[in-house]
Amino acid sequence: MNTKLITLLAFIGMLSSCQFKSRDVGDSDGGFDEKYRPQYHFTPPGQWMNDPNGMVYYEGEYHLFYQHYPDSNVWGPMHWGHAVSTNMINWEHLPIALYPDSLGYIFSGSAVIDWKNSSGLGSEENPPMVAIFTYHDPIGEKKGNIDFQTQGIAFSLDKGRTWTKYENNPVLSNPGIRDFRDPKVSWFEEFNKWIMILAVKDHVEIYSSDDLIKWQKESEFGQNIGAHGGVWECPDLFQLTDNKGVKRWVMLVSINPGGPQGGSATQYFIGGFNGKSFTPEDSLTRWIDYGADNYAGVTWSNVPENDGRRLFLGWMSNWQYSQVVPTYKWRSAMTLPRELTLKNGRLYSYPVLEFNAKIEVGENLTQDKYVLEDITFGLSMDVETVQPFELTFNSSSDDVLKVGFNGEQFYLDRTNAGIDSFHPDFAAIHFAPKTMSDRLKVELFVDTSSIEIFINGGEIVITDLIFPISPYNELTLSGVKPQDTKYFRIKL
């Protein structure tokens, strides 16, 4: 989350911002057909968007709130935009949920269902949906104070349609730290309390509460472990059962800059949690995605036990160039929603099953060159051995996008993939480590301005933005037999 100075007058002006019409982003009707507008990824109706926030499931709806500035296509005074979905693919846009106020902008955070009404903000018959977020005070920041970020809450009693801010905000004051933000709150039944994990400069801090209002600090983690090329942001903490039936705890922490491609990225740790402190199993630095454009991702809360999945969504951009990419009516998209699983000590990330409904039955290729007739499509290849290969996508404008494996690393080469003059770091080759398996399955999904690659069911993932001058219309295969490759159309 960028903390550039914005004047007080600018953010007061946000309080009367316009609302947006509802729309299913799976449709392709007028208004969502701008050049580079994704067709099966979430985008805001207009203007600026960054981190996903407040992701919670309630009564058949997945709620997605997000960092939003409704008056410009670059970052500004932050609001919480809002959308809901029954399948995480098709979204209905709702009015802005949270506006800046006298305590500051509304930075990133989370949302929970307070089933037992521990907060007293609702009732057990109508439990409140509670949002926990960071207040960012631009006046205090401009004065040179370091305690300008605090944590506040708001609640809704009508399925997130209207919100009331808690009258005694903030609920967690700043202890004198410049970066003190992005609360991810969860109820853990085994500890019988609410747990908040908070990003604090170069580490995270863990707090606990009985009522979402009074918070007690429990521990710190991260000062001497993991990647430290930038500020830590947007943490998450949850439990998964691995492929051997062992329950383990996973912590996500985004960092900007300092990712594997130089800019924004999300690392993760595997370990144990006792209700107070997190203990890592090792000191390895692991990345949830090796592309440049998956940042600030967190998981949905309150997913029903009979579902049991850990569901993730990330911001599909990078702070290196997010404010200058060649889109104008809107800026930024979210990744495909993904299920997270643990296998053999790695966190796997793979598109949710609901996305299958968007994939039309594929056809095996019959030759090394194939004409692409769609601007949105999927491709899979499945071979018995891990071997060098290259997939080359060309457009009529001489744009060239390459995806392959060189015998040591997987790579995505966007050095000549389309428009890239807006930032010197955009045109690059992004590398990822080899798979642990002897078999190789590669699946990739291309939208109008993005590509997401999933290797061996999400063991390795590469997510990147692309801006071809004209759509890719030809695929050339090298090192792989056409019959081992299948082309999919994506339903819009």
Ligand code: FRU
Second form
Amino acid sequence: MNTKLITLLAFIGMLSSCQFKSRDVGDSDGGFDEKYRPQYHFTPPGQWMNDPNGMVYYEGEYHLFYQHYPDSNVWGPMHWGHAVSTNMINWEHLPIALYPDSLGYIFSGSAVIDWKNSSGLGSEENPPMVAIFTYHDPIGEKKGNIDFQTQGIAFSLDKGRTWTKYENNPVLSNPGIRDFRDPKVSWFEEFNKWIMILAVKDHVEIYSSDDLIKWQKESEFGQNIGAHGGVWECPDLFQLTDNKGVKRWVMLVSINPGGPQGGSATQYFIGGFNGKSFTPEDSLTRWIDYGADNYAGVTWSNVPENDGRRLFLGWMSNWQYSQVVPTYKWRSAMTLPRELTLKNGRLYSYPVLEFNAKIEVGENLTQDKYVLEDITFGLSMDVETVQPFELTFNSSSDDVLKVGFNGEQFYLDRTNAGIDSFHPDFAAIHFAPKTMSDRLKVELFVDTSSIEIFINGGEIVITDLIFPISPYNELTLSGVKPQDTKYFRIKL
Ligand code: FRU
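Please give the other form, namely the form predicted together with this ligand, since only the form predicted on its own has been shown so far.
Every chain and every other molecule in the complex is listed next, the one we just looked at coming first.
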């Protein structure tokens, strides 16, 4: 998000906090069954949420922290909300982990386990969990300064339950640039150091450290490559072995605005990394998702080697309209957790294996029309050759959602899919490019107010919000045989 917008939003946040009196995220009074509340996606118990933060696996728990404003359902002074899960699907909400302090709001960042206690903040017997985040100083910003974003750290010695801010924050001061944020830190054994990738306006910067406290700048990347329709945010850098056994590096960079559907989106680069600088293999602009609603996604750190997966989660919204979507008690959900893999030069993302436990055995359709009884469901289809097809979801309130392939491109049409008057850019058709193969497997998951489409195991993905006035209750197939289509209930 750009910083002028941030000031405006903070102001709106202050105004609306008058209406929504302060309540802690821990004491949700709702049953999570409000209209449009997703049932199998992560949502905060109440109030505002944006980016996933501090994703780290430790002692059997996946930690998810998130940008959170507990006093309002729109963006405001940022805190880190917190939840844990053993499977990335069912979450236990925990108290807020990090509160704003005299150095500023707590913007996005990451968390690591400092196994060797390089920071000295714990011990080797009890290694600290260290959060590395951006301090955004609203007072400095208001004064017209440009150095109001710095990087700070905090640590926990009790599995993320309580946190202490490092006494000499910030650990990385601002060199005089307005947008300087969202540190993603990883330990890379082969280089024997901590690497931080940071979003800096129109590029990323790479820093290294031995102790998570003293950081040294190594390189910059991105000024003349990739999409530049907006500010760069929330980067990530990791290695993946592709389907030919070749190790390559992947860099994720979120951008806002300038995404393929307008507003926010996440691009990625494939290349090499030598511990100091990243070299892309080509100059293609690639998108992790062609929907409008997958932003600021990054990956979990410290996933055990014997698991070895690269696990991703994104914020299922778009800065264009995230603050005015028709949900009030809470705002925003995360995407399904996804595993990232590299195949034939593309980054695939596909729901994590753990999600299978949620899917009930499916039933094949027997005719072109099917009555939908659930507000959460999945569909899977096999299409022999790439031929045009269309799925139409209708509701008794005349909502029509269309998903299809027109011979050239996939599309999701939400121009008439439900409530959309809250923002002029919401009602739109979103297009995605074809796959590399002629055979298609299409899987989609609907959860009350979202749809995620995975084509050929995640080669092409479309994630979109939808707000049908009443739930879709009829599905019509065209160009797809009913016997090749399966309907799944999702266990809640
Ligand atoms: C991305 C972002 C980050 C920033 C955070 C503030 O959505 O703008 O760049 O750290 O949100 O909430």
